[in-house]
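In the form predicted alone, a lone chain appears below as structure tokens.
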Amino acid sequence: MHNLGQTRSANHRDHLLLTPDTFIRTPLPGLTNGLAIVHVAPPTGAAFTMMTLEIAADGKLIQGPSQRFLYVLEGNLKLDEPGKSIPHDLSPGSYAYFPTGYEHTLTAVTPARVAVIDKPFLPLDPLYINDPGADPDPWFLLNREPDIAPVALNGDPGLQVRSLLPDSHIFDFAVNTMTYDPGAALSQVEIHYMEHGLLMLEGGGIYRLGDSWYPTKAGDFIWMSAYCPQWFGAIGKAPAKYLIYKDFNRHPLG
């Protein structure tokens, strides 16, 4: 059925809202028996790529051109590492980080959906490494989001944050989940030098981006450029939850 050109999606200089009715699926190098929905990429001005991969049973994904973070949205998968005889089992809420060039093969046991963030790594100047003997490069990690202890944002118990990457300056970006009780909201309009990629996982609410206000719900994707005014409030009878990326731990001059 035609929607007569209507959509909630919007594209502005400092932000992008993509709703599922406007998603386009495309093949991706390194992905077999699957398709990629590329939500944001450098042509927008973003310094990273964020995608949702839809993978058929027995479909596979191998390493990409940069460091990578992945988060399982739906389905069951197995992750093989070089030199390891037993694969890791991944299910919804599982996530992994791979340094640049880290060989791996992700195989879908059932049809699966996986959020993927790819970003060129910015090495940390040795001047800023606190432990002279520390490895200057980030390391592979595998975990589950429900196993991360939540922290109340600014002391508000209605807004819980789980930090999925280690608290280390070695990593040049952060990925969190943020969960809002019905009626909870950010305590301020945020304006800062970091950019964001955001995938709504559950529930919905109202997002202010720039001078526009958007109803948002599970399945929507948002990109926010540096210094884009941003604010979110949850609406509805169920919690709202999203997965959010930001560049982090680096001096603004590089």
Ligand code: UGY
Second form
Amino acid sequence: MHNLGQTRSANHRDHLLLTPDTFIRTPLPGLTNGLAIVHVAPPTGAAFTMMTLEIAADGKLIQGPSQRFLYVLEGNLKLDEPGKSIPHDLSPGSYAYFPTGYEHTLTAVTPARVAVIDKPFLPLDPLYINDPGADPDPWFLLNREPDIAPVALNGDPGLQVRSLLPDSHIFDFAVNTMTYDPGAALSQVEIHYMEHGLLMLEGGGIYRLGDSWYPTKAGDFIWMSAYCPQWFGAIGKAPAKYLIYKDFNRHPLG
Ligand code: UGY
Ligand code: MN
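May I ask for the structure of the form predicted together with the ligand now, the form predicted alone having been displayed?
Every chain and every other molecule in the complex is listed next, the one we just looked at coming first.
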């Protein structure tokens, strides 16, 4: 059933709102028995890619061209690392980070959906590494989102943030979940030099992007360029929750 050309999706210089009715599925090198919805990529001006992979049972994903973060949205998968005979079990809420070149094979046990963020790594100038013994490279990690302790944003108990990557300047991006009680909102319109990729996981509300206010709900994707004015207020009877990427921990000049 077509919709006479109507959609909530919108494409502006400083933001994208992509709703599931406009998603296009494509093959992806490194992915077998699956398709990729590439939500955002460098042609928009973004310095990263964020996609949702839809993988059939027995489908596989191997390493990409850069460092990678993945988050399981649906289904069960196994993750094989080189030199390890026992694979890790992944289920919804599991996430992993792989440094550039870190070999891995992700195999779907059941049909699965996985959010994947790939970004060329910007090394930290050794001048800024405080601990001389510190590893200058980010490290592999595997964890579960519900196991991360939430922190109330600006002391607001209605807005809980879980930081999924370690609190270390070695990492050049952050991925967080943000959970809003019904009626909770960002305490300010944010305008900052970092860009965002955002996947709405649960609930919904109103997102201000630039000079527009959009109804948004679970399943939607949003890209915000650097300096895109942004604000969100949760509406409904259940919490709103999103997964959000931002470039982080680097001097804006590189
Ligand atoms: O981390 C952030 O910049 C976050 N508070 N932005 C957002 O939710 N749009
Ligand atoms: Mn922000």
